[in-house]
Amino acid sequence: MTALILDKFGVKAVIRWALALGAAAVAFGLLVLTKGANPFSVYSSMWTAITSSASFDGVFLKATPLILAALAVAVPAKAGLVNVGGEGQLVVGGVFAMGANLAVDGRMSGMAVLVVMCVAGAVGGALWAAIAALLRLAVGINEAVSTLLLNYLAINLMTFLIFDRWKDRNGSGQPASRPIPVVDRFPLLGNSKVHAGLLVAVVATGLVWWLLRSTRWGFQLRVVGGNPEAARRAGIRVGGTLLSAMLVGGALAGLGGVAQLAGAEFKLRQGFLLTYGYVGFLASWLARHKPINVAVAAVVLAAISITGDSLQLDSSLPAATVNVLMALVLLAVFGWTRVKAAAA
């Protein structure tokens, strides 16, 4: 009886999550201990970095493209696809948005340009994701492999442009495009450094949640993801459904590229959105591809990631140490909770 009550109110699930996160925290503490750092001091400095007023804006600045990158993984996952190409789709979205800004230079301004950039970025991300989808449908190449390889091709494409045709001739000499004019950027929210791209991410999260939960298309995605053969026999066009899932995922990642370009960095440069796609991938798997949970996971991982500088300054640990913590959290939650849930 007690077990049934606990299951009904989700207490067991909460306990499993708490144990999983605790295990990840302990494992990370042991790791930093081997590097000569005090785990309690490390966690204290991380907490201070996250909760300080200066870092609050930074969390949501980083979370904005991460939410969209994570949704780009979650949508195809509902159809049984593994989209590892968020990184490339983010970059191509930024490239298309920058190209649109350069193309309309002087002929439009303000909100109109921003809308054009968002549309261009979404189209760019969708087209880049479509390459992997078509390879899967036409010749049977696994999308996890093709999307991963397309990441490097996207980065090389951007690198070529900023070293050559799009290089800012009036800049510092470093390979980068010219900055986007101030009037073409996302406006800031209130007195914060957070820009309106966050609202785009929030609206996208709500829209994806509704599409997956309440539309025929969302139902078809779930059926195809659960049993493609049964979906085919039920009259669902499996190929078209898979293609649409990748297109929507790519478009969301492309919007993430626009958000970072027009809201935070304002130009293309080497390292643009580096690792964002992979962190978004972790966020989606951590949240089991549920849109609302995915957005929350993206914010949590953004908060963890901005603590890298504090670890480097306060504990003499590499800034990349936070990536180990992210991986441990994913492994603990995804492994421990799944095993326990199956046992229950």
The other form holds:
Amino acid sequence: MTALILDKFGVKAVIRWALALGAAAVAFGLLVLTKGANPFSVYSSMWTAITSSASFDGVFLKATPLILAALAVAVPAKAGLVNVGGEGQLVVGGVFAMGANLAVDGRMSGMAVLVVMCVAGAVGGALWAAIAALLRLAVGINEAVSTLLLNYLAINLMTFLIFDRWKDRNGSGQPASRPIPVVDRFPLLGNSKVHAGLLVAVVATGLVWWLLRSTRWGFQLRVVGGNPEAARRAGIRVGGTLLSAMLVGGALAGLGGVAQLAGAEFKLRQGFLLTYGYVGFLASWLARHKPINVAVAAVVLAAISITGDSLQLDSSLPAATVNVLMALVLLAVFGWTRVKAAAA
Amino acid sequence: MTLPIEVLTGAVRGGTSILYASVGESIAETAGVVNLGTEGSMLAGALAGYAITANTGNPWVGVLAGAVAGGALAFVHAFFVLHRGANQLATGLVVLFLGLGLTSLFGAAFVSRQIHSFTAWDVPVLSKIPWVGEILFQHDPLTYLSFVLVPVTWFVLQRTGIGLLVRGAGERSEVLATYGHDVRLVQYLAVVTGGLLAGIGGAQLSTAYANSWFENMTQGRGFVAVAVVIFAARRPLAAMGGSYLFGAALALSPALQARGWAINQFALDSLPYLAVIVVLVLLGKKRAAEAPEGLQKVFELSTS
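I have the form predicted on its own already, so could you send the form predicted together with its partner chain?
Complete assembly follows, chain above in first position.
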């Protein structure tokens, strides 16, 4: 009886979540211990790293492209597609936006250029995602596999451009494109380091939420994702729906690339947005593809990855160590936070 | 060395790590489980193989450690998929992330360490055969082991009782259960065996091919292995062809550059991945239809 009442208020779910996340934290602590670092001081320095005001900015700066990358996974996932191509779609979005900026080259400036760059980036990301969607529809190649392979091609494409065509002849050090002019960048919000790209991400989150919840398209997506056979019998064009889901996903990731380019990095360089696509993927699965929750999860994962730098400075652990923490959190969530699905 | 010989030799040299991983993934997929974490298992195997070789001075002990590390990560995948009903594709990616983090945590100390690596050993007589000898029989011992692994895996999967169980788990799990077999146990063993082999592949990469360790050194080879298994339809011999195709594309770049061909390096770097996609396009549809029922479910639409 008590259990029933407790469950009604979701207390059981909360306890499950707490236990799962606690287990992930303990496992990570033990791991850190094997490398000779004190888990308690590691966690406390991670906490300080998030809560100090300077890195508070850093979290939202990092979260901006991540939110878009995570939504890029969530939309196709509603239709039952596994889009692991965030890496590539982000980069291609950045490449298209940079291309647009180079093409305009001073003939326009300010807001107009920014709009052109956003459109170009969204188109670029969508086109890159469309390759995977078409491979699936025409040849039956699973999109998880094709998007993964396409990621490597996208990164090579960008590397080719910054080493060759777009190389900044005046730049020093690592090859990179020329920086985009100051007037073409996303304006900063107040006195912070956070830029207006965050507003784009927030608006996109709201829009995706509304589209999925209240439009015919969103309904079709969910039906196709739930039962494609039933969708087909109900007269929904399954192929077209899948393609549109991937296009929207790719466009969102492309916008993420633009946000990072025109808001944070200002030029293409090697390692541009590296692993953001994968972290976005984790964020979407963490929040079970519900748009608002996905955005929150992206902010949380941005915070965790910001702590990577503190790990490196305070505990001399490699920054990528936080990937372990993220993976453990995800596994805990996959394994223990839902009523067990009927064993497949 | 002439260009074709150099590229074909490079195909075997560069393809062997993927061959191990794709034979392993063939076993897992035959049992109905897709493991994108193969990439993570390869990474874990590459680091464990390198680290243990550095500490013991014996690459064979290193390979053993690589196999254990790869198998351990595959066990994580198997547990969450088989015991907790998690989505196979997403869990595989998380397992990759786990491998990526763990190997950068424990691998930093080995980045510039030198090791006593595997060396090429020419097979007596066979290595003297013109062309063939050069291409196939002047490699490290792990390469020769992979020549044995391919037919043995095929034989076990297709002609033995064990193979029948593995195929049954993927194709007709209800029947297997009816006859009193533990389907889940068979799948566990298949996935972990796949991870062990991916781990050996990773160790081959670090201790015989590259002779070094660096972060994320597998560069998608584990994903390529999964793609190869799709167009090879889980047949080890075809997987061998697919793996060597990737290796050949990999070898083409230095071979052309050494001959002064001014082809863009990044275009050539893309070639291995492009080649795999092209073959998927050519063979994908036919193969997808041949996949066992359990596997088709995974590759169909999948919501959590």
